[in-house]
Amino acid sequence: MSSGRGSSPRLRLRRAGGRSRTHPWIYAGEIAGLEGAPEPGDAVTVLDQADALVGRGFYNPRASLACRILTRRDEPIDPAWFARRIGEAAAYRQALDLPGQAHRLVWSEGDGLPGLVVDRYAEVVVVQCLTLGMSRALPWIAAGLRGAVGEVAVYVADEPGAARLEGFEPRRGWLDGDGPETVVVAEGPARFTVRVGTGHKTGLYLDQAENRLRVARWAAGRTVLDAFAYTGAFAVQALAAGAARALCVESSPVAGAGAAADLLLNGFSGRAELRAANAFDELRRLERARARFGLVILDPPPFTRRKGALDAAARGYKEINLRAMRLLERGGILATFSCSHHVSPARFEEVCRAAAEDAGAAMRTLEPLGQSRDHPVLLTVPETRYLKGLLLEKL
């Protein structure tokens, strides 16, 4: 795995140049042919028609997606690389200045380790291998992490799909010495409970941890309608923000379990009701029962995982975004967002706009909205934006 290019095996492209100068992603169809015999997960050096260099990267057969760039130079895919390249993102986060105790630690394609995903809750890390290569590479991650944010707690939650994909069994647990069960961590003015390893995500959605204040600071004195509300964690925010009351709509009981342990946490139970219902038809009951609401916030799971049903995400995405216009009183907040990445921003806002002709609002665009900063974009690597939103006034 750690070789460098003279003793590595090669794998040789099509074509020269072009998009796999800028992009980590090569697909099988892409692949001319291969010199030496790379096992599934091992490092592979990449030369373009041309025989000039493209990179080094994890090399899997089993997937379409075969192969992954992790490096553009000849240097070899060992411990120090993995410490140097966690360390370039750790210190990218504290450069930053977050607010909050939990963080994206690495994302993947967006700190140049395609395949990896880790998310920092105080003296836990809680690390996702999505390629066999990476998981293979674990012990490394794992001193490499240590080596930039101190001794931390590691546990393991693989997702499962990624891992039938790259042939490998996804772990769910800590890696060596247990850990706590929880751990509460701090965002701005609130506290928030994470279960490691239950739950979506890695405990808690912290692509939304600067719109979470962002949006609380339009809450002040307003009633809250927190859909697809998850645990609760925007109105927890607009509670902490001076929120007259929040009604926070969400169907699973376990998040909903969640959502009520972290309004007691914070001292909000008494302002907030829980309710156990499909979002779509408690928004549809809403909307029949008149009900107002100064701020609604709709933070829905991904509506498609596919290119093909982007005609029918784009339906629902309408459907709840004119049923919150329509709930809006006037003044009131929308804050609204997609995370299915087949969804594009001009897309989301066309449907945004097709839902308040429809529903006869006239609402206007305070600020467009993303993933926090700890979730890097990289401009030639399109894959890496996935979350959108609108901050909408209805006037």
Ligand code: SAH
Given for the second form:
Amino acid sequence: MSSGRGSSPRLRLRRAGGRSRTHPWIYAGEIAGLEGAPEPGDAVTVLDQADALVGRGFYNPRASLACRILTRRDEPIDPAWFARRIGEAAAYRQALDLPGQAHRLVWSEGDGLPGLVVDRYAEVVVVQCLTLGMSRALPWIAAGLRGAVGEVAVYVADEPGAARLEGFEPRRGWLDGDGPETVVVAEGPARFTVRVGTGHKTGLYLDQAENRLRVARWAAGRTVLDAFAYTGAFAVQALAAGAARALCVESSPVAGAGAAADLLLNGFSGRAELRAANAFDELRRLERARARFGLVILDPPPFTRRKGALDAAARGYKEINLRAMRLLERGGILATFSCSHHVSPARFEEVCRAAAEDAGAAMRTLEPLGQSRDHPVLLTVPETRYLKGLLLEKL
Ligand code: SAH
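Form predicted in complex with the named molecule structure, per the form predicted on its own context:
Entire complex below, previous chain first.
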């Protein structure tokens, strides 16, 4: 697994390097042949049809995405390599001067570590291995993380779906020793509770951290509707920034309980209301009741994970945006998002435009929004961009 080009197994591509010079994914159909009988999860040297080095990456014949390039150099993938790459990821976050103690420390392709996600919550890191190769490298990864950020408790929360595809046993638990059940982290002026190993993502929606603070700048004095609220993090930031009141709508009772706890933790229970409801129904109900809001946040789950279901997803986005625009008072602000990979920023804008036309609402674009900078987007790997949003003002 750790040997250099000379002795390591080789994978040869059918064609010249092309896209694989800047994109890390190699599909099974692109492979012309193998030399040296690599085992699933081994690091292989990838050569193009003309024998030029493409890079080295983890190989797994079980998945259609059979190899992900880790380095463009002829260097061993070993503990020192992981330490360097994780160190670079940590240095990038440090340079960003992020507003709190919670951030994504390693973001897979976005950090040149395809198949590895690491989130940091103060003294805890949560690691997700998405490939067999990464799962086998876990001890090296943990050592690299501790080398980069100091003594942290490492919790492993592999995704069962990815583990099944790659053929390894997903882990869920502390890697070595024990860690805290919950961690309270700061995000700007607010504090959030992370229940390690439970809930969505690895605890918080870190990809929205910067947007929460950006949207909160518009919150002072306004009545807020936080739809698809999860643990109410947008509402908490809005209240911290002086919002008058907030209504959180969330269908999952567990997430709702988390929202209640975080509103209490921040001292906002008196100014907030939680509704365990389907946001589609609740938006309709609020409209019938002629409710009005000064700030609406729409942060739904992905409405499609498949390209084929794009039209149905677009209808869903249009419906909630149309209703939100009707619920806004004049001068009201809408922060609306889509985290569906397959919905492009242009398509999302088109859907929001159609919603505004149907609502008869003139909406000023204050800012386009994207994922927090600790989820870096690589120009040559468009799949690294998934979260898009618009901050709109009703004129
Ligand atoms: N804004 C949140 C993240 C929201 S994730 C944050 O910053 O932390 C989307 C949330 O929508 C999830 O918590 C999910 O449980 C909830 N959800 C999914 N479908 C829903 C529906 N139809 N109605 C209400 N909530 C829903």
